[in-house]
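One chain follows as structure tokens, the form predicted alone.
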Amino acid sequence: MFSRILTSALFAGAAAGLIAALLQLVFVQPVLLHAELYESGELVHFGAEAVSAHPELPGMFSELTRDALSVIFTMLTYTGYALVMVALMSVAEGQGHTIDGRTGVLWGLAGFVAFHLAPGFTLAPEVPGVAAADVYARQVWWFATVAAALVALWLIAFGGNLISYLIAAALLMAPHLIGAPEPDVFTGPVPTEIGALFAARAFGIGLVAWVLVGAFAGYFWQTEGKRAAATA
């Protein structure tokens, strides 16, 4: 069982992480590099002269070490996510639920909701240079929100009764009713248009990555199960 979990998670996480990393290099990194120009003061928003919205930015893999490390880190991150997902898939299968590539898509959507949409509903992805509250307080709120969302989604999927659904709804709403830590004042040199584009692309690529993790995890879990049954 452990070998099946590990193999499925490694393949699923590495494949989804690689695709996500490449998408980030194409769509997210240019936005971050653009924001860094304002953070460093090289570009000034609302200055004496109008600033082009399309400055010359380094191309993809122009900083090979930085980009390669980003790819590796993303692959490792999604492999970790896949390990958790496949372990939970094994529990669900033990309870009689079907796990394959198609149902894996639903697992991936649940992962996106828990790790991206639920915390991002109040604490959106941010570009460098924007005002932010204390990092530790934000991390505590983020982890609590993700944990609450994971429990809520499990209750929605496998609870099967009204009480479970009501508890799930309360868990999903509670962190946002309490509210995330906010800065005392709003400051920052980066135009809001860049921040909005970064948040939109971060959510979009997060959705793609999680759907791929779920689909790959379900597929490899089913494939490894068939292979194990054939050799038994």
Given for the second form:
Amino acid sequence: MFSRILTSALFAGAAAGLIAALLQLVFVQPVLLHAELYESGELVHFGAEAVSAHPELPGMFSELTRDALSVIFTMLTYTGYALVMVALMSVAEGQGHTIDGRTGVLWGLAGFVAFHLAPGFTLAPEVPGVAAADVYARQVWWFATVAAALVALWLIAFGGNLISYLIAAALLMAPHLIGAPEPDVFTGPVPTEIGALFAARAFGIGLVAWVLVGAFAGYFWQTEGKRAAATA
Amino acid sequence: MATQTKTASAARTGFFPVMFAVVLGLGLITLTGHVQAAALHDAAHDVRHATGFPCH
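Alongside the form predicted alone that was just displayed, please also present the structure of the form predicted together with the partner chain.
Up next: the whole complex, starting with the chain shown before.
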């Protein structure tokens, strides 16, 4: 049974991760490189003169090692997501729920909400150079928020009564009412236009990638199950 | 147990395989997204930003 989880998750995570990485390189990386011109001080916002919004950026794929590392780490990250998702899918299937590529889309949406939207609702995706509180404090808040959202979404999906929906709503809101670690002062040199675009793009690619993880995970979980049943 | 696993898709997955997969998955996410060791941070820098992890 473990090999079925592992095989489905590896296929789903690697495939979705590869697509996510390529989408990030096309849509997110140029925004990140643009922001780094401000982070490094090469461009200065609110200086004496207006700054062009279209500077010369390093060409796409100009830094092969950097981009290759990004692809590898995105694939690893999404394989991690897929392992968690397929393990939970197997539990849901054991309780009589259908798991396939189609229902997997819902799982992907839930994963996006739990791992991207819930923490990003207060700790917005950071463009390089922004001011932020201590990284360890933010990581603790990040993990706690993701855990609370996972429990909440499970209750919404499988709870089936008013009490569980109310608990889910409380779990979804609590981290944001308590508040994430915030910086004491603002020091970000990056124009707000770039920061907003970066956050929007990060969420957009995250949504696409998560829906793909869910659909692939559901699909491979089902086909691996059929294959195992046929050879048993 | 042996009779359960043979009815592949209908079988309940055991507690330990599920827990092991979840721990392995969270371990991967921690490694790629959160460990602050310099080499890991530099290699994963762009991914951490693009994926919305707290980076530095």
